[in-house]
Ligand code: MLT
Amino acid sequence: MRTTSRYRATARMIAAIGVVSLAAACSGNGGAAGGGDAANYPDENITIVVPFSAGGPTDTVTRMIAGPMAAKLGGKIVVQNVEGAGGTVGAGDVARARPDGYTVLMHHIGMSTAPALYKSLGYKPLEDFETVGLVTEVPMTIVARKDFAPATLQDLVTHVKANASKVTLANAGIGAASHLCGLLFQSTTGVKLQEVPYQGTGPALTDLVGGQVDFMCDQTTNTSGQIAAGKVKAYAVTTPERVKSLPDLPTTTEAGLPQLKVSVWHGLYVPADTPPEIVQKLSEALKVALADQGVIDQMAKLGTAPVPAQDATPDAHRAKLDEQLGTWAKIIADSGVKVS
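Please give only the structure of this chain, in the form predicted alone.
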């Protein structure tokens, strides 16, 4: 099963970017579980699969750390975008890939929400992956079209409660970070809104700026530029502390909605049964990348920062995933949202 899926995933990678040869991708132990050669790792290209479109926040963060990680490992890292079904297509490909450390997954909070969202997922996050380490936790912002009437977050809550059938809440599609944050907003305020899903954050923000939808909740990596340019009205950031790149934007706690706390955490994964020595090498390379000043500076411009070194570890990452699986299972179950 693993070998067949590995060939299928490899074919997709070759068609998309033409970088990794079939011979290289299928070399090694022929697909046996735990078959990576840890002593010589890496001796071929490593592919980090991003299960979302190029140019999005997860893709951007991945490309930031790929160079420093490759330099530490002494090899080459290729970033591959495998879109579809809220990140589950790319994640599924990696879950079924050969466990040799040459196919890595970068995923965000969606790894913890997919089991509750999808009836037929095809993989189990805690069983089919080894965690490598957390990368960053991106804050979310609540933003609205520039001429939307509510002036503050409390005004927004009052307004949506009184106009639930008329207010439109945009998101980048089911399972996207903006969708999840929107679910939490509705759960926290006790109101059901008219949700408008888009094929990605770009079109959602375009329509928000253009006044076609009322408001949305999305990552600072997507909204900071629009906020700074005055193209949208910003209400709050959904983390305990203010964001350095948006110093005037209050937290949800300061704005009167302390229950609304969420960040889009990112982490690296490899298929289950990947040798511990290889997982450790990847984790150590991740720590080096997150300490790189260039990475720190780039993340700061997007309103985020690398996690502390103690969180860029397999154990800290697994603990976070386990906790988040339980948290989101209840929120999603209460929302009634389910994808076939």
The other form holds:
Amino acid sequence: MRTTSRYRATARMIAAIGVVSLAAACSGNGGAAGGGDAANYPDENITIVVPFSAGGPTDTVTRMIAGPMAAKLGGKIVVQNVEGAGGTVGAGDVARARPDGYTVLMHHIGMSTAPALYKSLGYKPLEDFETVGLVTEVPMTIVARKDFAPATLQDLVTHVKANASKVTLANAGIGAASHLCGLLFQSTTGVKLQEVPYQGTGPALTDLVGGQVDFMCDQTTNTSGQIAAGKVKAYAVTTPERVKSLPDLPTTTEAGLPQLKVSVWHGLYVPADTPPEIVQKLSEALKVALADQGVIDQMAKLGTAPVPAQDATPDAHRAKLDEQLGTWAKIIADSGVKVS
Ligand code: MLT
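And the form predicted in complex with this ligand, for comparison with the form predicted alone?
In what comes next, the whole complex appears, and the chain from above leads the way.
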């Protein structure tokens, strides 16, 4: 990420840097300014900013596609975690980055909820970004610490209604997918719970396995392994159909909470005014990555799948973002949640 005075973004939080190196022969000298030169793009490292902690669901999906994308582009991709405020810190930094294709953002449903939750957000999703393409839509699971008393989703509802002031609900900050699902759970059951915010659901899940928090709602790309290993208790998945990789896990409808439906769509973004030829190169590389058998297999193992090729495009992504901004503005206004 290259912004002049905003290296504080880097100082603020760089949790983890991984380099997916590729055809070194075709990589540029890595240092020189790209300057939005579409013909020679990429001639230095591309950074994909993940606005949540390393090892979490958004980070996992990003690192899956980074390799095949870099191979198609013939360059290097660096994954950088810039955490904070439910993903709005990392998104804000990319909005202010140079529009030259070397700073890319992986974000999810949180891009469409933040304007309704934050009075002073510092960016406008439709105006300050170019959409590159959708990536995947991940189901969520309701999971609890292994020794938590409730055995079923209905038991959980009864338990939280009887012990609302004592039960802790983890999430990745206001506007994060885990927060939204938690909001839906609370508005569906009519309880207000103690929310415990983290910088991502990666660290939240670690604490859940360790018994420090009671339950949370999180993406299958993060919870599948712990569920399969029996390290957490799993109550339901928030999609209309069961997830193939978790065949024994009922849907929220089967488990008696049909209103609790949500899945987490993800997409890639670059700063507004990034040359359209560069956006097209990134979108083409994304399509190649989503057609990669290795990516398809990894996603299936973690309960999700790539979007169809026609959705991995700037226009389809922009249409989704536009629709979701409207949808969540209403849901959040009705829920009465506000952040100054
Ligand atoms: C993460 O990567 O930590 C999650 O996407 C956080 C969330 O939105 O719940």
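Since this is a predicted model, take the numbers as computed values, not measurements. Positions refer to the first chain, counted from 1. We call the rigid core whatever largest set of C-alpha positions still superposes within 1.5 Å between the two forms.
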Single out the hinge among 193, 183, 263, 285, thinking of the two rigid parts turning against each other between the two forms.
263
Expressed in °, what is the rotation of the smaller rigid part against the larger between the two forms?
19
Where the core is superposed, what shift in Å does the CA of residue 199 undergo between the two forms?
5.6
